[in-house]
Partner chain sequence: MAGLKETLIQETPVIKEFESGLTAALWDIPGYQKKYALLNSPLGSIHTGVEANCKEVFIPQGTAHFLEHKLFADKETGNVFDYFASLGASCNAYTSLVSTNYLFSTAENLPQCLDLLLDFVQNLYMTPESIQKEKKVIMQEISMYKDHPGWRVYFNLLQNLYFKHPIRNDIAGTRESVQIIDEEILRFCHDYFYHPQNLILAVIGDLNIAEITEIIAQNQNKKDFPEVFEFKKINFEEPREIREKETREKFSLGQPIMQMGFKVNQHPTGGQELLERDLAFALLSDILFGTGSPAFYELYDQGLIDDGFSAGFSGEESFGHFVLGGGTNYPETLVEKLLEILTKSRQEGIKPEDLERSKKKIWGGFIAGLNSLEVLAGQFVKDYRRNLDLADHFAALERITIGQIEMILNEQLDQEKSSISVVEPRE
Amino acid sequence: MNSFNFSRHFLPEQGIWLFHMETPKFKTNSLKCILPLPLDFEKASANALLPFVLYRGSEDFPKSIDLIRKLEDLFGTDLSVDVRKRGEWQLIDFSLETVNSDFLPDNNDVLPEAIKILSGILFKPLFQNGGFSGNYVDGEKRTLEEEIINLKNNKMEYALERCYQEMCQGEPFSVFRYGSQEKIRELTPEGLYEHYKRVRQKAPIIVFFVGDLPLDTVKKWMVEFFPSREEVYEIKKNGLEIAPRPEKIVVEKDSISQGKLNIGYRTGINRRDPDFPALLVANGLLGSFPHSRLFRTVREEYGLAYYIFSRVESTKGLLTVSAGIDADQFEETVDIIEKEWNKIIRGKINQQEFEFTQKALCSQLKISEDNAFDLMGIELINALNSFGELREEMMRKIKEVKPVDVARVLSRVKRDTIYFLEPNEEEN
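The structure of the preceding chain alone is requested, in the form predicted on its own.
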């Protein structure tokens, strides 16, 4: 079975959406457990801290070293946690990977034991003195604060995050995936545990499985190891539209030698929109690839940018152009980007760059077949967008896009915010 598409199943008692792909392609069985939580300034820091504290200790494995040793005993099973952001969702992410039983002595299947461990981390946490372990909470709070501080050191990502914050003021999307230092410092072991009890009971769970095991087997383990829950909320759509408002330019200074330009656009399009494949092609023509228009003009022809690219946030419906430039080239760079944008709208697209873009987008989707977690990542975005097209269907639609579709889509897109992080000349 090599279609590389997931079958989708709902387990109502557990509140679990199970996405299953049976394939002999990989030597491992891979499983990802996602808890999608609505982005909220007041709760984001607690949501971000939670998985790292849960991972530190459970009833079955009170110390991290106990868990590490157990995973090693299960032939080097890998279990990791993370927090991500997609649209206006904050995603608590547990990833699990075990060796396929065909490659183990006596066909020893370690996956059920690994799933049981994962369930224990989620639903049987270490409880001390009315809350989580104070030492674990304090340690993970320090680590999370350091992650927020480190964002400022990555100037490219920091500038993009600041662009999103300015662009989406008052919207959940403006919240950073780890919350804020101020809110992290307010968290207590008792308060975090009370928050955990609400998440445990109400958050939907999305489970992805890729491996050489039939659906009935994986479903049986989900029912066996994950508890029944009530009052699980639905996965709701993200907000796209906002009231029209004037463009704004935000300029900030920092101790950098190279300016960071980010231009944010509202597309009004996400994966549920029939125009989404055309938006992907438009973004590819504009700035996703080495052959894209902005790379060839702004960087190679005019020599204005150290780097330049565009990207689509397909759940929130945003498009951004990012560039590293000298401070005195700000206006010229913005002007050239706008001219190239308008050329595409007027249909000034040659056949070769158009076909290159379609092939490159389809190649990206095809390459995902080589990595189980890449396959899960694509399906996760579909799940958060009311279960969009399967990969083969998306590739077909990309191939059907015409230049007139690209022009129509880009004409819908509205420039919202220009953010520029410029060098502080006095410090330099």
Given for the second form:
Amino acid sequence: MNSFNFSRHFLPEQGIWLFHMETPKFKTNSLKCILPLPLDFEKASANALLPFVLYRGSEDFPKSIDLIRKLEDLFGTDLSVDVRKRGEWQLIDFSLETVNSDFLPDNNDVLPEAIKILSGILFKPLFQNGGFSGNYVDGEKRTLEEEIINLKNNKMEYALERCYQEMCQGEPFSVFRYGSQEKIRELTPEGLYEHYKRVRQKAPIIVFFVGDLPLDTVKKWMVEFFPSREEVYEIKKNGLEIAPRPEKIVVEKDSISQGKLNIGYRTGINRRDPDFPALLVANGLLGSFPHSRLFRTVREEYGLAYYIFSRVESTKGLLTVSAGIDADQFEETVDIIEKEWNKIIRGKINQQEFEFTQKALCSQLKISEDNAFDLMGIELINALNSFGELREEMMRKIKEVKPVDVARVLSRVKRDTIYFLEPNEEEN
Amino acid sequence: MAGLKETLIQETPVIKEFESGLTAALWDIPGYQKKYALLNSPLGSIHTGVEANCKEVFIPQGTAHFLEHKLFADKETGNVFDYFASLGASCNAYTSLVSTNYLFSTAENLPQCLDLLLDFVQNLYMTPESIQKEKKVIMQEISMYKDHPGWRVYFNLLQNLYFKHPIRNDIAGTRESVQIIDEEILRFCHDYFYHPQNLILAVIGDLNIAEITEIIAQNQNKKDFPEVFEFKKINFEEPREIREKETREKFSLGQPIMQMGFKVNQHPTGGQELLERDLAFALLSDILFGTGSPAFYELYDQGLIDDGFSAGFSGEESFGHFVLGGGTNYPETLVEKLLEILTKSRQEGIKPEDLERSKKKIWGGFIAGLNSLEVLAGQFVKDYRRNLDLADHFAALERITIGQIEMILNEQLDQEKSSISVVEPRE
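Now that we've seen the form predicted on its own, could you pull up the form predicted together with its partner chain?
What follows is the whole complex; the chain from before opens it.
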């Protein structure tokens, strides 16, 4: 029986951390290639632009359309690229999914070819006149700028991002995952290429594989298709220290019909902290499930919101509560949240909701086995926190948490910023 | 593309019909931790009127969605979410154009979860107070969608394309329509659309089929159901024309969003035909406007679209529309270009190699989707209502010819029947 844990390997020549899981469970083979880069105001835009420019064309496939058509021909191989933020890491993320050879005519495996294409994108980019292709750089700069402008189109995400920015002003975490429009505009094909050379040489590469192929095969392809590199830097964990400071309340207006409330808290707790399992239970008790306090009070009891939930950012050590409410219910909602929070700290937790939360968290961890990319996501956060705990251990620890641990852990968490995106009066 | 069908056919559910009239598909997929169940009622947002016992009954906009909320809210016996939580399960529900769906996923206690799912969906409990409270929550949900420009631009487009067809209504209804929903209409809809004869249950995961069959049979046998009354969906005479050529709405947003829609007036009736239409449109969209099409890069390089651009078809027996668009700084130019691309494609025709590649892509995407129990269950229910199964998808995909795609391109995308919806920044 498969344990659904990754085996972990370091390929020193290539500077690759390989996380491998062999299972016949899925109809596809999935491979994710992550380049973790330190989040930094100066370099964030260049880091963000890079993968999109690389994906436009390589030495082997100078034209975007040829590259995409080649992937389509490999029975709809899916290669997607994105840039994410986890703690103060900016992650370049290439994800590859190919149909398992069992389903293909003549059982031909398309994965090695797909990996070769991916490696070409990463290591053999299209180089013209001392830099990247001017056309590709211009096109992707425009798209990235539009992505930043269009953050406003998703009010929930926009309000959360604004909350983070206000809360973490001056800290790298306040940088948006795509950087800023100003910095994007400054980028040139030559400058970006110079930047690329450093990333290519120094950035560690984390590769996750989930599928029906043995370690040796995947390793062999990595060694064969990925170049050898020197000077690869280490993955260092984020610092959580923050000097005490007064609470901040920020209210901004927008032409919207529903106000978006976000409350940001500092937990000071990452995955390595012994209190981390208790923090997960506390967050679950407070707001991450429909049986949680906030859903039951703010939505079910008072009918103030359709959505209200809390979540934990475990790499930077944050917790946020988000809700969509009417403008005149701002104070009432903040009060109810505070009241429920304090009740938990005072130990007013009933056995039933406590058990529900433990069960739900363990169930989530168990069920993650059914999705290759969920498994990779959990392992990725572990890798960034130099944390080696298996899901089974985490489940055991969650079951051991006591109400008193939850009360203690929540009393460690400090409210930092209340951000409210308020509807203009004329809209209502 | 040979060698594929045989492998997939191994994965078929066992279909059971129970005395109550309930149909259940039990699908054993060994090796999965999750067990997932989906209970589907054929009441969707587009069902706004029925003829029952020779009497016309008007169903207010948003009723299907309201009923979904109401079945979840507190029962006389307690809170549904809590019951699922006590079993280590999580539950949810959603309302679509043509159905309402209740679901849970769990790693344990499957029999108890199934009992619970059937009980809470088949038992409508309400008080005047609980109806009023739910209205407040739904008002917040309507406000949330109002702030979503991608949603607004689409519904504005549907309002342009259709005169009467209820597809032009928001799934949650309007602030006004929700106010008139009352106990009587909820009860009426529940009696009919939630009668076991009209429900489909899909259960999927690592299952003991005999045990699950027994659980469902016991659950259904202990209940009494009202007699099923004679019933007819009211047909609305939807004109072939479009209602409005263009609408613009100001919004607080970054970049404008433009969607262009074509009203499709020829509707097939059988399941196979509907499936073929869906697939032919999917192939056409991909060949003409997908990331492997020359048009995509032409528009992209001219700065008219970004990677959020999409083209796709949505249709059932009573409606159909093809929509293309996305964020753009130049809505007018983009419209012109899209029309040019369509004209040019009509002249040049579809190339066999493009069709072949696009088929491979859609096929690969479909296989990848089958990793997910949610996708399998959802696909099953949709297929079952159309009298189809998984193998039909592959057979239909293989069968589709250039002729079918060109027919759509030449005959069903009429510029006269097209409309434009734009949301744009205030300043």
